[in-house]
Each structure stands twice: as C-alpha cells, then as structure tokens.
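Read the single chain below, which is given as structure tokens and is the form predicted on its own.
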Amino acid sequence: MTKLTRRSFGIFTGALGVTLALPTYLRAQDRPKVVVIGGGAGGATTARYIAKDSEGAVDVTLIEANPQYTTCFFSNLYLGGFRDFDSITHTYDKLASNYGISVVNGMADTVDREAKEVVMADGSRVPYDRLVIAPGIDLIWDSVPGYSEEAAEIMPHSWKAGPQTQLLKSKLDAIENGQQIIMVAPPNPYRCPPGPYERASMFAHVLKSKGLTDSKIIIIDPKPKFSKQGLFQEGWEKHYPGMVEWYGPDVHGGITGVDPAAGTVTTDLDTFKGALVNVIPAQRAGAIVAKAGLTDDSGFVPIDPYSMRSKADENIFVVGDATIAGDMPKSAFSANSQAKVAAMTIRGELTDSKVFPAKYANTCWSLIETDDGVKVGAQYAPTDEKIASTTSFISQTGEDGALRKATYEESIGWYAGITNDIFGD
C-alpha cells in the first residue's frame, strides 16, 4: 500500500485534470456555459476542474443552497474530539476569487431539460450547455417507523453534516455513566459504508476518555454484515471491551419502530432505551435528480461508466452519492474521482481538448481509537456494464501499532489534500 500525503494526493488526483491542450473555443461573451448543482465533494470538484483547466474558456456557475460546506467525512472525528467544527467547514470564496466560478447561493428546484435551464426555487432560470448535478443523498424518513424530520431533532441522524452534527455532539457530551447510546444503522446502499461503525468507535472513545465505562453503545443493524467488520470488532474488543454491542437482523429480528419521546427503539427481540438515540435511515439520491427524471426504480441515477453522463440525458452529468456507480462506494473520495472524469469529458466536448480514458479510485479511512486507523480502497475502470474494481486493498487484523498510527496520519494528509482539491483552500 502506498503512503498518501497531502502533496502526493494532489499529484495523484490531479493527473486526470491537467491542462492537456489549449482551449480552442474563443473567449467571448458566448462562452459555453456549464452549471453545477451541489457544492460538495463531487460538485465543487467538477466546477473547479472545468474552470481551472479550461483557463477561462468555459463559463462555470456553481449553485449551492448554503454559503459554506461542512464535510460529512471527518465529522466522526469531530464527534470524537479529534477535530474542531471549524476545521471541517469550508467556504466557496476561493472557487470564486481564484477560478472565476460564479457561486450562486440559492436552491435549485428542478431542471427544464427541453429548454436546458435550471429552474430555481424563486422561479428564475439559469441556462446551460452542460449541466452537472451532485445533490448527494436524501433521507427516507419513513424507512424507520416512527422516525421523521421532526424526530431528528430528538434522535439526530447527523448523516448530513452541519447543525445535525453539532446536535449529536451535544447529546454525546451529555451522556452520564451507565446510560446507553443506541444506533440504528442504515440498510444498503448508503453514504460512507464504514461511517456508522467509525462513529460508534468515536462514541466509545469519548465515553472511555471520560471514565464512563459502565455505559454501552448498542448498534441495531438491518444488514447481516458491514464494511471492515473484522477490523472494527477487533478494535472494539481491544480498546473498549464490553462497551460496543452489534446486533444483526438474525439477532434482533427486525426494527419495528422508534419512539422519540420515550427514547426507545423496538425490535422483534426487545425494546432498547437510550439517553442518546442515533437513527440513520435509508437513503436515496437528492430529490432534484428524481424531479428531473434521471433516477430509476432504485432511487439513484444510472450513468455511463465511461464519462459519468446520465443515461437519460446526454447534456447532463451526475456525480457522487446520487449515482449508481457500480463497484464504487458512496464516499467523498469516489465523488472527487468521478468529478474529474466528468470535468475532463465536458471540457473536451466544449473546448476540443483531449479526453483520456476514465480511471477511478477510492480509499476510506476509519479511526477506531487514538492513532489506530484502518483503511479499505480500490482502483476502478469502466466497462460496458458498470464501473468495475480492478485492484483492492484493506488493512489487516493484528497489525502493529506503528502501522495503524501511520494509517491514521495518512488520513490526516488525505483530508488536507482533498479539501484543497475540492475548494481550492
């Protein structure tokens, strides 16, 4: 496995986006227009790479509802006290000042595909020649009976980073010795497959650090297995013996409902009561791609594996968590990688610059305890059927402490590198 640093990440991830030919499109008022909806890892990366590599030949507009972006990735480290909130929050200022991207803070409501215009919530319209949509995920509130958007203020999901993350942190910090934390994990597919289990590790780290060793974390999971399961369970036994319990469906028999007022989760096996209940419901693509007619029955968007172009509209590209991306997991690294393929394809179509064959990559790091990090990742290539894994790697159980510390430090370098790659920080 190659050690990844901030510098090497930038070199690696930038390989697809280097300027390969001067744009031939004249810089004039009729520059081709690219509109990007969504300012997360997929959308902001696409906008930045098109603007940067086209050197002003393409007019790029980024539409994002919020003036700043808090990363869901590394939000677990904020919960565990390893990061402060400001360090995972980023603005779009440098995308505007350094790359000439027009940043519109507003809500995109739908897409008029025939007119090639984005329809904003206020009724205004933004025309495009190519549209990129990176809406992330929406939560399916009723996938857990009794749960709702209102209930999330009592039982936070915190699967979209921001105020929900701060709410979960405040509830975690209020736990007293002997009280329980209950987590309802999501079914597949969902954003960040190892994320719930890293979060459970960070819960345990906080409880252990405060001496609350009589408290427990109970994970009620609708899945029979989960990402990095052996690594997490080994780490829980090593660092937090008896504190983390995981119940798969063969044990709990099914989740029948939650009661926010009572703080309970009921299953066929038993009713579990927690001072903190973290419910992560099922997920689907952000609503705008369904309104635009781009999703299939799965609730996600079929894409061309060679370009990230929507299979429903040749002028629209979709990147990130909203897509059906074959073997790639829904992660920030994946979204960033997919964004570069989309950006290169769009720039090639609009400026006649060279387009190289698509390549994709992903790595997901997880922190279990101080200086004990693990990872899983792969390289991918497009086929006619899907984005397929070509090589993969995963940390091994029983690794020594020096390697685990190096893996954690690698993740810190990656975070600095990828946020610079996304936001131009």
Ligand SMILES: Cc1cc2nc3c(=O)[nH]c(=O)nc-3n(C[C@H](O)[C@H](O)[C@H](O)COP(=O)(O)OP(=O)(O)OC[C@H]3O[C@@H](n4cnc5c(N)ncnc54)[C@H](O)[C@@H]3O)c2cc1C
Contents of the next structure:
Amino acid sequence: MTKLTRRSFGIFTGALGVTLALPTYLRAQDRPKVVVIGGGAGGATTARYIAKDSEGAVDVTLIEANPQYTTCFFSNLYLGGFRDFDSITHTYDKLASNYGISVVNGMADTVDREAKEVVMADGSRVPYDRLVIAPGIDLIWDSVPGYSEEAAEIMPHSWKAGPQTQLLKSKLDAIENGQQIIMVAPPNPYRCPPGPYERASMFAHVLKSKGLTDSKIIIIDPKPKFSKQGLFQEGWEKHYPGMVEWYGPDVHGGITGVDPAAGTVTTDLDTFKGALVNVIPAQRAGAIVAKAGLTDDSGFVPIDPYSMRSKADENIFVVGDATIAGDMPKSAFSANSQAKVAAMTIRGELTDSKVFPAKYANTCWSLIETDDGVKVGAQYAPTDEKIASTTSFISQTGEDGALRKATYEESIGWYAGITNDIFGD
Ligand SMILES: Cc1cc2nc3c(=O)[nH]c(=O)nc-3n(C[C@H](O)[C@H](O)[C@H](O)COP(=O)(O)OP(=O)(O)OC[C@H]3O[C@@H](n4cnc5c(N)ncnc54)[C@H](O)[C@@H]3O)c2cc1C
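Let's compare: the form predicted on its own is above, so bring in the form predicted in complex with the named molecule.
Now the complete complex, all chains and molecules, led by this one.
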C-alpha cells in the first residue's frame, strides 16, 4: 500500500477538494491543529492561507469574539459618506464553507502554554499544535485623564470599528454651522498612522458639503509631527481653507484632561469645547497576548522578523497590530502581509511544504477630498534586528488631479482585493 506522507496527502486532497473530501480517519483527530485567535486582518488571513494552501491537511480553528467584522480601514470613508456601513462589514461564512475552517464565536481568555491549549472565557479548552494570535490593539483609557470606556459613549474613539463608528457618524451628522469638532490624536505607536488626519479630512468634507464652513475641526496632537503631514496640510488649505487647525505639543503645551459632561479638552494653552469630541487614546496590544506572557515593557509582542514567531514561545506566532514589527506601520495591509509569512512558516513545519524567504509590503492610502487620494508605502525584508524597510514611496505635494483620482481609485481596488484575501471570495 502507498504510504501517505503529509506532503503527498496535500496533493491528493488538492484534486478532491477541501476538508469534507478527507477520509474519515484523517479528519480532525489526526491532522495537526492550528488555532487562530482574532478574526481581523491578520488572524483571518492566516487562517485562510493555512487552510487554503494545505488543502485540508491542517485542521484550522478560528476563534473570534464578534460574529462579524467591521473594517477600520475605509471606516473614515463611511464617516465621509463615501461608503455605507454594510460595505465595510464582513462575515466569516466563506471561511467556514469554502475553506473548512471551524469558526468559533467566543472570547479567548488566556493561553495555557504548557498544555498547548487556549482557555476560553467559558472555561472550555481548545488544543493546538501551533497557535496564531492576532488580537489587534486595546485602548489605554487613562492615557488621557478623564477618559474611560464610559466616556467613549459621549466622546467616541471609533478606533475599533463597529458601533463606535456609527456613534461618531451620528454625532458628525448632527453638527450645526459654527460648532466645533475637537480631535485628541494618539501618541506613537498606534494603528494606522495617517488615520486621524484622513478622518479630520472626512469631517471637513461633510461640513463643507453641507455648507457648514463656519465650523472648525481642531486637532490636538501629542506628537510634534505626523504621517503625510505636508500632503494633508496642503489638502486642508486647498479644499477646506480655515476649517482645520492642527496644534502640536509646542503650541498646546500638553493635554491635561477631558471632561465628557462639559464636552471639553483642556491643555496648558487653553480649554477647547466641541459639539463633537473624538478622543483617540494611546494603544497597546490586545489583552490576551500580555496575559499569555508574550509582551515586553512596550505592551507589544517581540517577534522573529523571519517568521512572525513569538520570541517567547516557539509554538506561537503573533501578527498584526499586536506586534513590534520594526519599520512596518500598524495597518491592515501590514497585518495581511505578515499573516502570509506566518501561514507559510506554519504550513511548512506541519506539512513539510517549502518555505520561501519572508518578504513584506505595505501601502496606506488616504482620501483628503473627493477624488483627491494620497498614499505612502514600502517594501520590507527581515534582518536579525527587525523587519526593515528596503524601498519606499510617498505621494508628492502639488500632484495633478488626474493622478490623485487614480490614487483614490487604486485604493478602492485595494479594499475589494484585501477583503477577499482576508475573508474569502
Ligand atoms: C480609522 C482607521 C482607519 C484605518 N485605515 C486603514 C487603511 O486605510 N489601510 C490599512 O491597511 N489599515 C488601516 N487601518 C488599520 C487597520 O484597521 C489595523 O491595522 C488592522 O485591522 C490590524 O489587524 P489585526 O488583525 O492586527 O487586528 P484587528 O483587525 O483589530 O483584528 C483583531 C480581532 O481580534 C478579535 N479579538 C481580540 N482579542 C480576542 C480574544 N481574546 N478572543 C477572541 N477574539 C479576539 C477582535 O474582535 C478583532 O476582530 C485603519 C485603522 C483605523 C482605526
């Protein structure tokens, strides 16, 4: 009888289809088990690539707290009225039906690294041979004095997409001419470096479209400079003259607190009052990686740049915003790119398939006004120290309208492509 190696097994099932085509004796109990915690840009991509490329030879379970996922990416375009909410919300149905992934809707509480089991909030345990954790970020509520989870119902952060994004949109749509919007921007490191400034552009777009040009958007930033600063400031001047003001720490002197009841943000310079206050606090990795003992003092996870393997545990890989990813920004594009490296490495270890040298990429597009899109991006390669940028590019100030329109259209194609790549098509 022909001996069925894991490698030849992959070829066999490739001809037959996925999980359901497996002989009964090779189903879940005999296959190596990969468990993925977090069904966002990083986790869902990793689960999908392992299931797809191993063609049923690996048993993949995806644990996700929410039944569906609203993307932070393009949530600013929803705020600006360029997308509807449904178009940025995705289900896990195709990962289950087309790739045989077991999708568990629940909260992972911690990881028993000795036993190699994920401990769920309900006490149940899910065993793994390899574990991938992609929990994204948690907000550090008290990084802005006076801010809290309760305060976020009045001063939404909307830095995790879903009900918070809808709350921010309803407050934006209620602004009247002459009223102010105040944004407290986050300190580094945080997810999506250009995100706050694209959001301010979308706020301005909505106000301008409604003729509310006596209103102002004031950004109070703890950072002395920000991503694509020249491009955004040129765009604000061109499209929204006098409407967007940015104050760095040398102007405001320090953010001393917020008062949700009064709708104010206090700094050393002054107290600012807003009809809408959008507070984006400091961030750290999603709680479960700290609980699993994988973070360092920064609150994020050190990883091996060649594989995305946690430096603290050889059976655990971490991808996306929760990691210290060297020169890579915390973006969905980065998380998706890192996920493919982790998936290939894990599949190689579990099925003896070939592992190619890691390479990574990112591009972040931002919309400033209708058809005025800009971008920044880079290619990356691993070194012993970090994931290092090898080449990079950025839109230029003064570009013509046709190029900016093409850049925006490129971002629409990217969104369609990456959401298929994450959630399946
Ligand atoms: C306003 C805004 C705009 C953005 N725009 C862009 C953009 O244009 N381009 C871009 O590339 N990126 C953009 N980003 C960044 C992007 O959204 C994140 O970088 C990306 O989502 C990170 O992916 P992740 O997998 O690390 O985390 P996430 O996508 O946040 O996924 C984490 C998932 O894990 C789940 N989870 C966490 N802990 C547990 C647990 N213990 N048990 C079960 N489930 C758990 C969460 O429910 C969540 O679904 C933007 C972000 C914001 C806020």
